[in-house]
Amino acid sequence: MIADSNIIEALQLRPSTGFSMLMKRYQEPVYWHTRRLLVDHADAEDATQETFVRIYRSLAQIAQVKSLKAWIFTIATREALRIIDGRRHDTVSLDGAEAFKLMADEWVDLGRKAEVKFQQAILSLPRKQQLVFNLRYYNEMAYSEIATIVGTTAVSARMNYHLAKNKIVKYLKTND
């Protein structure tokens, strides 16, 4: 795996090479992050593409970036929320809960009941808890990185993760 420091150095010295390295490292994780938030494959592809367009347009700021991963996932999260905003035609609060239905497609097998139930439990969470849980559970991010992405403190991110985890366990137990 390519180290973030090597990607940043390449972006500063040889932007096209650095951007290729960045895409190789982050395209799939960004897709799956946005997919978990948006559920729909086409929306996740759109959010992923727009994320990398915005990153490319912002390469001049790369020297000020403290954590490449947090920066990329912040942009990806904003893109996913922008698409959700467009769906609802009103403002999405990070604390508001929204219901999404999982639908079968070539990437989702609804026959895998335990996985579907787990995803439904995550989707039942308030938006901020859903974001924090996904970033910690799937992307194994530090609470400080999560705090940067979500716009909170590391303590709050840790608290939201544990609240989310408890709600998921409760959901799984009560929805047999």
Second form
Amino acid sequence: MIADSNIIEALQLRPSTGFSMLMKRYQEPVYWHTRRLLVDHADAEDATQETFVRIYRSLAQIAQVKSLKAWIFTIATREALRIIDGRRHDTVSLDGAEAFKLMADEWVDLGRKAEVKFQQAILSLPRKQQLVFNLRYYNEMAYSEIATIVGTTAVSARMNYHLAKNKIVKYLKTND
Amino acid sequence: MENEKDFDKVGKKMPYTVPSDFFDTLEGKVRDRAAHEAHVVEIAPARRPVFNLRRAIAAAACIAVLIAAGIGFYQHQQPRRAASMADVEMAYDQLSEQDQQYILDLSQDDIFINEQNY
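Now show the form predicted together with the partner chain, given that the preceding structure was the form predicted on its own.
Full assembly next; the chain just shown is listed first.
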């Protein structure tokens, strides 16, 4: 795996090559992060593309970035939330299953029932808990990094993760 | 643990799929989009910022006072934060779900503990 320090060095010396390295390293994690929040493939593609366009336009500031991963995921999270906030359907007021049905498109395999239900359980969580859970469970990020991305403290991120896990287990049991 | 069994059933698998060449073509699409958006931005006229010296000095003074107050408070809090995280977690796990949520809700708006580190 390409190290972030190598990417930053390349971005400063050979920006175009460095950007290719950055995309190779982060395009899939960013896409799947936005996909988990948005469900719809086209929306996730839009959020992912816009994330990397913003990064491309901000390459001059790369030397000031403390954590490349946290910076990239912060931008990606904002782009996903921008799309969620702009949706016609108010999925916030729906439960996880209803929200999932509204957002699912041809690129969702509804036959994988256990996996569908797990995503529905995550989508039933409050927004901040969804973010914290996904970043910890799928991306295995440290709580300090999650705190930076979500805009909270490491302590709060840790508490949110444990609360989210308990709620997911409860959802899976009560929606059998 | 009961919780872990539920998570082990699914692991990190998701019911989502993507078109077969999606990631192969993504970088090209991003570069095209960046070039197109740069062209659109060039057409918009740039605004000249107006600099107000008096306001800038007042703002800097306010920020200096806030930082000094924050540093003083943080240093006062530091010895308490050194207490064991494991103890805090154990105590938190004993609370009901409602009490856990209540504590979370309180901490969201706490201006002293909500710091951002970019």
